[in-house]
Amino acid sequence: MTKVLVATVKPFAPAAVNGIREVVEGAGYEMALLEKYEDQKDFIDAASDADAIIIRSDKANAEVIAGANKLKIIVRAGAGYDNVDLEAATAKGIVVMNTPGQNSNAVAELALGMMVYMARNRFNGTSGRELRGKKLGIHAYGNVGRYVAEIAKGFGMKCYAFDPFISKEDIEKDGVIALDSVEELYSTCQFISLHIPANEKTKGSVNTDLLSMMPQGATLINTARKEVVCEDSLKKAFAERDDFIYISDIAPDCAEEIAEHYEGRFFFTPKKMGAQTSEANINAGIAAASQIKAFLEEGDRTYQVNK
């Protein structure tokens, strides 16, 4: 019988697990559940006879892939997939997919929620500032970026975006101003919301050149990956600009140093929280199971990322 392994150190919500099970067992497959495991070896062992794997933040590394001789597909329930060794998977002919769009609203709401929290001085009783009328730059206008723009416009913010892979017409039909360069985005907007993936071209790309361009009242919001922001540049921005604020859905490696010197000018979630809603859990989990079924039964590779 075809075996689908759901391996999640951070478990899905019970409703999501039930939805995944309904799809998997409804297709006549066996579902195995590995939750809150403490050792990577547990994942390696569980994957050894799996035909398909669903993960969240779990590391589907070369060792996991090497030991999984029946494995045909890995689906990362979420947008990012840098926790999967694509080279190792491709070498064994294993399809890797993500579930784009399923967590997008949850991430966007978190971005705006953190912006409000910091703009109002973390609700500490002192006078803050309003978002209405401020310029928000959206760095990458994919699924999350679109939701961020939709919510931000409700606050009365002026929304701008830069994305070299999306046409100006597609951006501007949403009432968002499309800019021609990333430099123009950073020099125009007091708030910048990051939605770029972490890859060899983007890691460390948000650097001093860009951060130094931001207008007075600069706030950088990162719900993407910590690696896209150059940490030396981040520390330099804090040191040289007393107006600079950094908000991130995952703490940078230099978090302790920032906390020691720049109290009140940063906020980091205790763990990555972008997809941590019951709705996103359910949406991404069921989408992952449905994509596995479509691939195994129909050869559907719509969301394959290692083409």
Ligand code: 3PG
Contents of the next structure:
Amino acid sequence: MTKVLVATVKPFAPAAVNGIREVVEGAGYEMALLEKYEDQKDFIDAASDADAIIIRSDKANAEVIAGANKLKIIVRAGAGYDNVDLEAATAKGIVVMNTPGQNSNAVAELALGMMVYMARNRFNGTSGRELRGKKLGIHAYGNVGRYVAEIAKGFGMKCYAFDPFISKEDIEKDGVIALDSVEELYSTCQFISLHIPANEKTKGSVNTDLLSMMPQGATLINTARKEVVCEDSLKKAFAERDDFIYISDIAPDCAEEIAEHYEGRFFFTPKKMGAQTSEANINAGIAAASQIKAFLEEGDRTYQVNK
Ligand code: 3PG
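Structure of the form predicted in complex with 3-phosphoglyceric acid (3PG), given the form predicted on its own:
What follows is the whole complex; the chain from before opens it.
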């Protein structure tokens, strides 16, 4: 029997698991559920007889792939697939997909939620600031960036974006000002929200050159990946300007050092929370299961990322 493994260190909401099960079992497949595992070995073992795997930020690394000899498809229920060893998968003829857009609103709501929380001094009773009229720079205008713009406009923010892969017309039809360079974005906007993927080109790319350009009251919001921000530059920004605020969905490696010196100027979620809503879990989980079914039954490769 075809086996679909759902491996999630950070489990989906129960309603999403039920929805995935309905699709998987409705197709006549068996579903195996591995949640909250603490040892990567448990994932390797569970994957060994799987035909298909659904993961979140779980590491589908070379070892998992090497040990999974029936495996045909891995679907990352979410956007970023930096946690999948694409080379190892491709070498074994395994298709890798993501589910773009399915959890994007949840991530965007978290970005704005954290911005309000910090602008209001973490609701500590002191006078904070408002978002209305402030300039928000959206660094990469993909699915999350679009939702961020939509919500931020509701707050009365002036939205700007830079994305070399999307035409200015496409950005500007949303009432967002498209800028020509990343430098222009950082030098124009007091708030910058990051939505770039983590890859060899982007890791560490948000650096001193960019951070030092930000106007007074600089606030960097990272719901992308911690690796895209250069941590030496981050520490330098905290040390050299007392207006700099960093908000991130998951702490940087230097979190303790920042916490020690810069109380009140940062907020880090204890766990990656961007996609952690039942709506996002249901959307992404069911999309992943449906994509597996469509691939196994019809060879549908829409959303394949290792072409
Ligand atoms: C994504 O890339 O889709 C988000 O970062 C969410 O990741 P998660 O599914 O591990 O919460």
